[in-house]
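Only one chain is given next, in structure tokens, and it is the form predicted alone.
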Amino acid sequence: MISCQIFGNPIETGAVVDEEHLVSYEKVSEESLPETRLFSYELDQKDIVYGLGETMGGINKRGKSYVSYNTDDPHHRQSMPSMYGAHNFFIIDGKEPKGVFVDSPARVTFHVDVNHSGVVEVIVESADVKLYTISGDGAYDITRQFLNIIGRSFIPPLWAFGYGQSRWGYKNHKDIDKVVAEYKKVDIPLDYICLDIDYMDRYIDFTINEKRFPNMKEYVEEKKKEGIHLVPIIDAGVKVEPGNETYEVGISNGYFATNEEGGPFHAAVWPGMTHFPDFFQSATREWFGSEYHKLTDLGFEGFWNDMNEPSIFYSEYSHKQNKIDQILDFLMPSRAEKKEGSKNNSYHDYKHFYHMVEGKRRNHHDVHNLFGGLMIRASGEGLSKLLNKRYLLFARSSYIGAHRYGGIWTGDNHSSFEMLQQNLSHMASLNMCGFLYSGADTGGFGGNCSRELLLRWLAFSDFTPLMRNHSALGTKKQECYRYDQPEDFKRIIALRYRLLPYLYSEFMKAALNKDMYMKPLGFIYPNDEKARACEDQLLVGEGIMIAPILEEGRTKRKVYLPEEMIGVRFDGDHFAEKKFAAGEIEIDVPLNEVVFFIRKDHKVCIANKLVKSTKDLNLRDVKYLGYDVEYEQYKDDGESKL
């Protein structure tokens, strides 16, 4: 059962698209809102608080404060209150389960049992807000209700479920050719390579550096024939430069956000001074989405959006020293970690530019959390028209509702087992908020990834829809073939491709049925206290449970089985099955193997043979693991719109 209270005059965010399931609407006067506290709830000792999407901490969000204010801070740590996305949905799971969605694009703070207060409090900065509350039969039922009102997940093409390699620093086609050749040499499957800002002409959106990438259209087609898609980056800022066609059209039509004086707002990002498209205007979204034709005409079918918080180095209202500080913070993490936040997110700058929102001029700060999500929407709508088939799109900043147009990755993490653990928690919470197609920078973006960490992270990423190895300029290069014994990496990535018939099937069924792809154990075993308390295992689709190694130096771990299950060990070639009774067991997991579990009375379809890319994958050429039961596999052509 879903009800909605409306306070003040909320901005329409587009998060909720199906209101037929709402039981009631109630217009509440602003005088009824007690100061800034929108919601308060006293927790029972055993209550679990799930959700809040992309936030630090565990699956159970108790014990921290979280600030929903999209922030570009590349130095991830448990104490940080904000990340790149605003996902204001959470569930209190106890005797009377309750779901809460705070639909506001302004800053929102969630105090969740801070200092063992036993209280959940929601503090809003704007009194213009919609508050949705959902009751139901447990956390899973409430999540399903929420997913129904926010709409179906983005569905990418089949090739987007393959393994992807990325690095900030691939500067020309020779770099790309070397990556492809080296992966082929060690016989590791590969489906796409991401192009960071170096492919552009002076970091300008929708351009190609012809010296580095001559004859790009022919080159893109050549790579496709090899089973490799190229996936370029697009940033939020449009370069201020006469002669730049995107800039010229944007400026002549009033498509950019404005400053206090009413002119276009100037802010420096990678190409220098830029203007930000005013994505709050439908005409701007349509124009910006259509600009992708400059790249789709060259054969590109996938993209990633970056810097869309929006990240600002400095603006016409701030000092240029901010840019120097930002660079130093990136190169010297210890320096940045001593600060409260990143210099890339000037609260001062955000209060100095404006958008046209529903016909009214609104300060960016008041609608900040919606900016990145609207960029995803503009891009997704444009690509859908241009390609007339499924496209790949994932972005850094987002708001609930953007999940209908693209996926997300969890930003500029770093190479540590702590971030691997955080990846697991993020996947559970993001699925609750509709973002099924998501994943992290496998191996870590910043820092130097060890062989052990990359193998363990790949073993987890085998199961996440977005499986991309990405690292930063100036860090250790972490393509799999650069490490000793690359055959071990082949074994781990081979599992991904053998499991793709199941993983793709379960993702598609979840998306089409407005369900979750990855779930906490407590969602399926709500009466099992050990399952509810489990923070390091997840359910993948209907049939698989994973229990990855998440700690350095470990080759064994304890696993909790809420019911009888079949354990499956994959050594790169063969699947070995063993039945286990319910309870706690200890498993041995060498670095070059993966162990997962099949739930009782379920089975899993796997590819009969290993392929080098999804181009050669036959979803119908499968066999089965697990129990002797029926399994309904989803199959399609992997690219047609649905």
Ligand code: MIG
Given for the second form:
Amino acid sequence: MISCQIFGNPIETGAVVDEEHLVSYEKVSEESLPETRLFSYELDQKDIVYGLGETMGGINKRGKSYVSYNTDDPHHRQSMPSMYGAHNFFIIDGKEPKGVFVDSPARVTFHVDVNHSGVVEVIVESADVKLYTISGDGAYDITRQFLNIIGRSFIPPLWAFGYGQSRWGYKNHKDIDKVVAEYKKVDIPLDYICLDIDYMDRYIDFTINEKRFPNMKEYVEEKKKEGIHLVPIIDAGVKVEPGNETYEVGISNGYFATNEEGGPFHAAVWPGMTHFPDFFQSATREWFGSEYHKLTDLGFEGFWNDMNEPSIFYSEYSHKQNKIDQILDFLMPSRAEKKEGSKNNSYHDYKHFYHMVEGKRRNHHDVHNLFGGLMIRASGEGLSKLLNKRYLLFARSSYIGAHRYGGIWTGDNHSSFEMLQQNLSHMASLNMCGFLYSGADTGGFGGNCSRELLLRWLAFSDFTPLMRNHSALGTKKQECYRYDQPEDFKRIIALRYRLLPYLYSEFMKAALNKDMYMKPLGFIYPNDEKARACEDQLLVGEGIMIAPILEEGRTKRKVYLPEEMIGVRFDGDHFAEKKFAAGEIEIDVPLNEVVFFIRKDHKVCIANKLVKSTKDLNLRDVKYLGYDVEYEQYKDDGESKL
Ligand code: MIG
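The structure above corresponds to the form predicted alone; please give the structure of the form predicted together with the named molecule next.
Full complex below, order starting with the chain above.
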């Protein structure tokens, strides 16, 4: 049962599509209210609070406050209230389980049992809001109802499930060729390489630096023949420069967001001064989406969207303000701590930033959380018109609803085991709000990644739909071939490619049936307290449970089996199976092996042969592991639209 209370005059965010008319609507107040406590609930001691998508912390969100206010802050830490996305859906799983979705593009604060208060409170800054509440038979049922009303997840092509290599710092075709050649040399499969901002002409969207990539069209084609897709980045800001066609067309058609005087809003990001497309207007979305033809014409079929919070380095407003701000922050450290966000999200910038929303001028601050998601929508809608097959798209900032047009990655994490654990928790909560195609920067973006951490992280990423090794400029280079004994990396990545027939089948079934691909244990074993409390294991599709090593220096770990399962150990070549009774066991997991579990009465299909890229993968050439039952494998050509 889903009901929606409408307060004031909320704008249409596009989060809920409700194609089956499952929601009953009720207008609660005609007027917009000021900052309001929208929801409050007293928890029982055993209640679990699941959800909130891309927020820091564990699978159970109790004990913290979270603020939906999309923020580019590359110093990920447990105490940060906001990340890049606004995913205002959570579930209180107790005696009377309840799902709540706060549909508002403004700032929303969630206090979830802070200091053991036992209370969940939701505070909205703007009470023009739709409040959805969902009752049902437990957390899983409620999530499925929610996924039903927000619509089907984005579905990328099969190659997007391969292993991808990325790094901020690849400058030209020689750098890319080297990555391809080195991966070949160590015989590790690879499906795509991301092009970060340096492929562009001076960071100008939809351009190519022709000195660095002289014949891009031929080059893209040549790489595709080798089984490698190139995936360029597109940033939110369009460089202000006469001669930049995107800028000129944008200006003459009024496609850019404005300042108080009604002229285009200026702010500096990578290209220098930029204007931001006003993604709130459908004409702007259509135009920006069609700009991708400049890249699809060159043969590109996959893209990533960055800086779409939007992230702003400075503007004329924050610049003036910054000095005063800095002095005040220095004099009053508590003031600095209280201000949410980092240097790239300034209230002083956003205050001067306006959009046309449903025919009215609105200040950016009031609709902030929707900006990034609308860029995903513009890009996705454009790409589906331009290509007659599926596209890959993943972005940084998002709002629920954008999951229908693209996936997301979780931004600038760093090389630490804590971030690997965070990646696992994120997969649970992101799946709850439809972002099935997601993943983190494997190995960590900031900092230097050790051999041990990269191997353990890859062993987890083997199961996440987006499996991309990405790192920041200036950090230790993180490609697998740079570490000792690359054959160990090959063993771990080989598991991904052998398991692809199952992983792809389960992802596709989840997407097509509006289901989750990865789930917390408590969703499937709701009456098992140990399963409910489990923060370091996940279910992958219908049949697999994973229990990765998430701590440094460990080669053993405890695993909780809620029911009898078959443990599978993969050493790079062979799959050894062993049955375990329900209960707690301890397993050995050397650095170059992966162990996972097959649920009782389930089976898993694996590729007979290890391929070098999904180009050569035959989804029909499989054998089975696990129990002697039927398995219905989803198969298709991996690229036709659905
Ligand atoms: O200000 O394009 O999160 O993945 O490598 C940094 C450079 C901009 C942030 C992204 C990261 C990317 C980087 N970008």
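Since we're looking at a predicted model, the values are computed, not measured. Numbering follows the first chain given and starts at 1. We call the rigid core the largest set of C-alpha positions that still match within 1.5 Å between the two forms.
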Note yes or no: does the Cα of R620 move by 2 Å or more between these two forms after the core is superposed? no
Establish whether a shift of 2 Å or more occurs at the C-alpha of E12 between these two forms, with the two forms superposed on the rigid core. no
Can we say the CA of V23 moves by at least 2 Å between these two forms when the core is superposed? yes
